[in-house]
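Let's start with one chain on its own, the form predicted alone, as structure tokens.
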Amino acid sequence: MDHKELTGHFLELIRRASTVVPPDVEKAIRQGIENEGEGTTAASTLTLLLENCDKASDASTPICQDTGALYFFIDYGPDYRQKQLREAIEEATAEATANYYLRPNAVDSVTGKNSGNNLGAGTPIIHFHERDEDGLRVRLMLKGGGSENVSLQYKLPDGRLKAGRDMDGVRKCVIDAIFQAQGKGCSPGVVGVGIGGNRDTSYSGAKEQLLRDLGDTNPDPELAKFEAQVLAEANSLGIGPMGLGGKTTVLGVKAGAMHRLPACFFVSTAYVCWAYRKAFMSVKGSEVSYD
């Protein structure tokens, strides 16, 4: 595949994210609907956020006015190098961007200049994986920069929360994050949790987390275990839909675990709001299909 095929290809992606809600995002906010009753508060904010995508959608304009930063995960084979792929992706956000699909999101933290193409100093963040299969598979989130915010990281033991170095002690850390976040997120919100590694992989981990579909049941049994209760336990809280009450605080929760020094032990919420942007692309040979 060529560049311009291949650009071509990484801007529709884009457009997908930023103007098309998911499936299971669109499903699950639904039941929010049907969980919260007709004639609430809570069901008329969901209704009124699926009707905003099926307008974006029909125009193939954004979902949210903050379209955010732009994540991408590639495995790629060996018939792709990096160079090759990074050069794509940023000529695919800039014309993105010149598209009004994305807002111009990059400021220079030192300037304030606004770069006004997505394009600068770490940004697009790529996380590239190498594989023996040929092709690619792309994935990609679009997050806010309130539900960016919104998103913590904690230390066991904490005291502040009487939280452990235990999976309780976990549960704790993520439903004081989804508290603290209250509306700010433009809840409801899905939270990935990312348990143990280090400072920066925690992070990406907890974010690579928000990659999975809704409806989908961890592999782990003790985590799918801790997922089905910090969700039940969430929407408990009353939050509901822009923090205006509610049983559907969050749509779902998704959690890995990595290995860890022993001195070490973190837990990272990274939150994304209600308008949860991702869009996948798969490329065999010539054969191109996004789902």
Second form
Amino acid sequence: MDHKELTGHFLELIRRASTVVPPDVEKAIRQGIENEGEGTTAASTLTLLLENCDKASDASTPICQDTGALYFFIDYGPDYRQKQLREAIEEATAEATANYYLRPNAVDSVTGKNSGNNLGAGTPIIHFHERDEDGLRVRLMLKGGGSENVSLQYKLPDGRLKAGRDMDGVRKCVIDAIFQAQGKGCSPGVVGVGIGGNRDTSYSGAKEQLLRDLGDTNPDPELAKFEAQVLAEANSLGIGPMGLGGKTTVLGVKAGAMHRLPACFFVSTAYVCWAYRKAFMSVKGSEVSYD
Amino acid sequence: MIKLTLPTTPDEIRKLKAGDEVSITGVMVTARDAAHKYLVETEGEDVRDLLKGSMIYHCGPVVRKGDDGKYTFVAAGPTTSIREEPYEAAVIDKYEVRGVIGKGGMGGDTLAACGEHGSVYLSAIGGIATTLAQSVKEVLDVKKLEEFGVPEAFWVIRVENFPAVVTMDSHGVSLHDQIEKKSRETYDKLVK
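Form predicted together with the partner chain, following the form predicted alone:
Starting with the chain above, the whole complex follows.
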């Protein structure tokens, strides 16, 4: 596939991520409306979220003005090279900004100057994974700053939470993070949890959990049980949509575990707002499909 | 739904109670992180007259520039307000701002300033950016665009029927505090 064509497909992937709500998120919000019951503020807030998604997809404008940081997770075969993919992504990102699918979101931390096209040191973020099969599998997530600010990292044991080095200790950390977030991360969000690893891998592991389908079940039975328990407990907090009360505080909890050093036990949460924007693309020869 | 027209007065604002749903029409100004720092550290000549009796909208919009040079809001939901807590009370006092619109609520200093000066904090729904952009009928001006960039500039906008809920009133009531307090009871059972 030539550079121009490849860039065009990345542009379309960004457009879809920014303007079309993923089906699993829409389904979870609909379930929330049912749980809250007719006539409640929470149900009417959730209904407005879906109305906004319809308007955004009709007009091809962003669901949320904070189009976030771009996270690309790319599995690539022997027919592609990282440098070629990075160039196409950078070009598509600048074009998506010029087309108003993205807000200019890259600010120089020293001078305060906005680059104007979402390109800059460390942005966009691209994780490459080599594979044997030809073609590409691209997973893109746009993650806004409000939800990034309420993501947290804990170190077990934690005296304040009386949380020890076990799964109950991990549970307390996640409940604490959701409680502290209240409505500030645009609840009802989804919480990715990274259990173990190091400072950096724990956080990025938590974030990668967010790429799972909201309706899936964790293949590890212990983690599946953990996810269901934390989801139910979080929704008993009464924080609700936008923190204004209700039964729908989070739409999902997704956890993954990594081996850790004997001295370290990190628990990281990656909170993503209800406007949980992700889009996937597969490329095989000249065939491209989006899902 | 209470209709509110800008500019307004402390007397009008004191009639509002936490929980009131309002529909705002008039001219307001967006301001977020860089803007708040600027408002506190300078005399804010660019926007001083515009802010008096008006409202600040915590928003970093996506803005289209037309071929004729005119700007239009494409996506414009609220940003998280608590980041401006170190500045907001001083801004309300210094610029006679009657309302602050954002999401997630603000802290004790802002609540006290609302009580002292006759101002309110209003919540807009986060993430409904296309919907809220449709309430922005006209972009009248922009200040500090070059220096602050698109999301952080002061956008002077004329809104019609902009929907928001009063969540911190001028009588010391904060719905955010109430929800947090209530959720803490459950939290304590789950964690402690």
